[in-house]
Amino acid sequence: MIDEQASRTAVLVCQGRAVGDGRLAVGRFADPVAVQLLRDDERAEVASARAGEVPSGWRARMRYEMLNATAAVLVTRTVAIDDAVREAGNPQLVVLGAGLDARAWRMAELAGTVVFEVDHPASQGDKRARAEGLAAVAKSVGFVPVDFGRDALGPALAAAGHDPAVATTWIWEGVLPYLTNAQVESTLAVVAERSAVGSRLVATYPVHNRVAVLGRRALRVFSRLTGGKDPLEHERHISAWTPEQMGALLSGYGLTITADRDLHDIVRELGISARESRFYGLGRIAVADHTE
């Protein structure tokens, strides 16, 4: 992401559960809020994705198709990182790279849990706006603006108060993707410095996927032929791994994973259609606690 300007990608995966919401993996999954954190036009973007009527134009066809297939890759990892933060039911909960997340807002089990947004600058002026008059059903939520390429995670957690003493569940979901080694292996050294036993790392990341690839680049010529903007244009994938590969990561933190799952399996289990969603791409979601 540029400096200085809100993530276009946060956007995308509000209006992803926002499309979602009610229609997917009902009794699973679950996000009213998601829409009250949209603007205007981007709510009618997603009222034609749920409407289920193909527009015709190929932008407005092919923003129909996308916001579709984001909301069978949200929904899925959503109900399982829910499922992970509700069993682990830590007082605190850290999420970064949050964007435009909603669990503050909509998880009644997180009534007696500090939350805190970690985010860059630019997104979350952009969250706080948008969220300005909803309440919380959180204990708290702080806000923390970090620059992952400039700022110090660890200090910015301690001003906002968060509590190293205290088991933390690390919510790290859609970010592993852009950022470089050294960006990853330092977040990391920051989440088990202020881990104490029983917290929690639940981690979304991707996978080599060829496909996916030459999906996303599929979309960026795409984009430039209708004349219509690419919403990933400044978030490129830079980063993925195997299972191996993430679970010797975690471990070198003393993380120990649990349950590491690839989404495609889950969206199975939900009963999700996903056929678009595989040419993004789903990736795993890897669930690593700290025991001792």
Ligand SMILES: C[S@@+](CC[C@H](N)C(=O)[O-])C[C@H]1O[C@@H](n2cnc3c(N)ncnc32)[C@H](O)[C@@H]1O
Contents of the next structure:
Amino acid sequence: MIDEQASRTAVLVCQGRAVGDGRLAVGRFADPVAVQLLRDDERAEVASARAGEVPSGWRARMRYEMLNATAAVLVTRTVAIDDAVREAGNPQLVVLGAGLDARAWRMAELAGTVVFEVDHPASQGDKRARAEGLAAVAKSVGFVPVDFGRDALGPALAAAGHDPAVATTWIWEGVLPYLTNAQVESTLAVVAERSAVGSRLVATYPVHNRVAVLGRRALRVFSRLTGGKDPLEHERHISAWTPEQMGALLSGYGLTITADRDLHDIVRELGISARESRFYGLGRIAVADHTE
Ligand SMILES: C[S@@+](CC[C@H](N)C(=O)[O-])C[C@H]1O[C@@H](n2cnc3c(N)ncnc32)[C@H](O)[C@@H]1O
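Switching from the form predicted alone: structure of the form predicted together with this ligand?
First the chain shown before, then all remaining chains and molecules of the complex.
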């Protein structure tokens, strides 16, 4: 990420959740807070995508398609991650690269959980301004500004009150693609150090996938053609793993994968149309536990 620029991909994925709320995987997914975190112009785009009427102009139509495709991806990964968070039921939750994640504001199950949101300082400043006036439902929310490429995560978490002796669920949603291998390893070293027995890491990760590369190119072209900002301009995709590589990586940090699923399978289970998700290589979700 480029310093001092709030993440644009964080806004795009928040728009995706707002488009999906009440429309996709109803009964399994709900994020009524997402729309409240958006600015007026971003909300107007969401309203148009939610209206379900395909606009006639090609620019508006492309934007409409992009937001609907984003919604399919986001609803799917949100359901899978929420299930893993609930199942672990840990007293601490650290959201790495939190963006406009609304779990601390929408998941009633977090009423007894201390939440720490870690993010790039520019993205976090923007999030805090957007969330002003919203009441969290989690026990507490601490904001920990960290650039994974520059700042020390461990001391920042310690200063914010994270307790390494108490089990933690760590969420790494939609962040791994943007990190270098060195940033991934240094973050995992801190996760390992601060994970008491019972801790869990839930991570979405991209696989090597030609369709995904084309999808990202399409996203950038769409954004330019529709006169919008390219959400990937400052956040390039730089990493991808096979499930075997992910398993080996996490086991090196004392984390055993207990589930690793292709998000396409979850799309199908949720009854979300494949057409809506065709622009994206959805990637996978890994759940890894510290058990001994
Ligand atoms: C696609 S957004 C995902 C946000 C959120 N996890 C979600 O799924 O809604 C990527 C997030 O990674 C964060 N990020 C990317 N590079 C980072 C870095 N070097 N240090 C800290 N955060 C970073 C961005 O600030 C942004 O919030």
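All values reported here derive from a predicted model rather than from experimental measurement. Numbering follows the first chain given and starts at 1. Rigid core: the largest C-alpha set superposing within 1.5 Å between the two forms.
After superposition on the rigid core, the Cα atom of R261 is displaced by less than 2 Å between these two forms. A displacement of less than 2 angstroms separates the C-alpha positions of G27 between these two forms, with the rigid core held in common. In this overlay on the rigid core, R59 has a C-alpha that sits 2 Å or more away from its partner position between these two forms.
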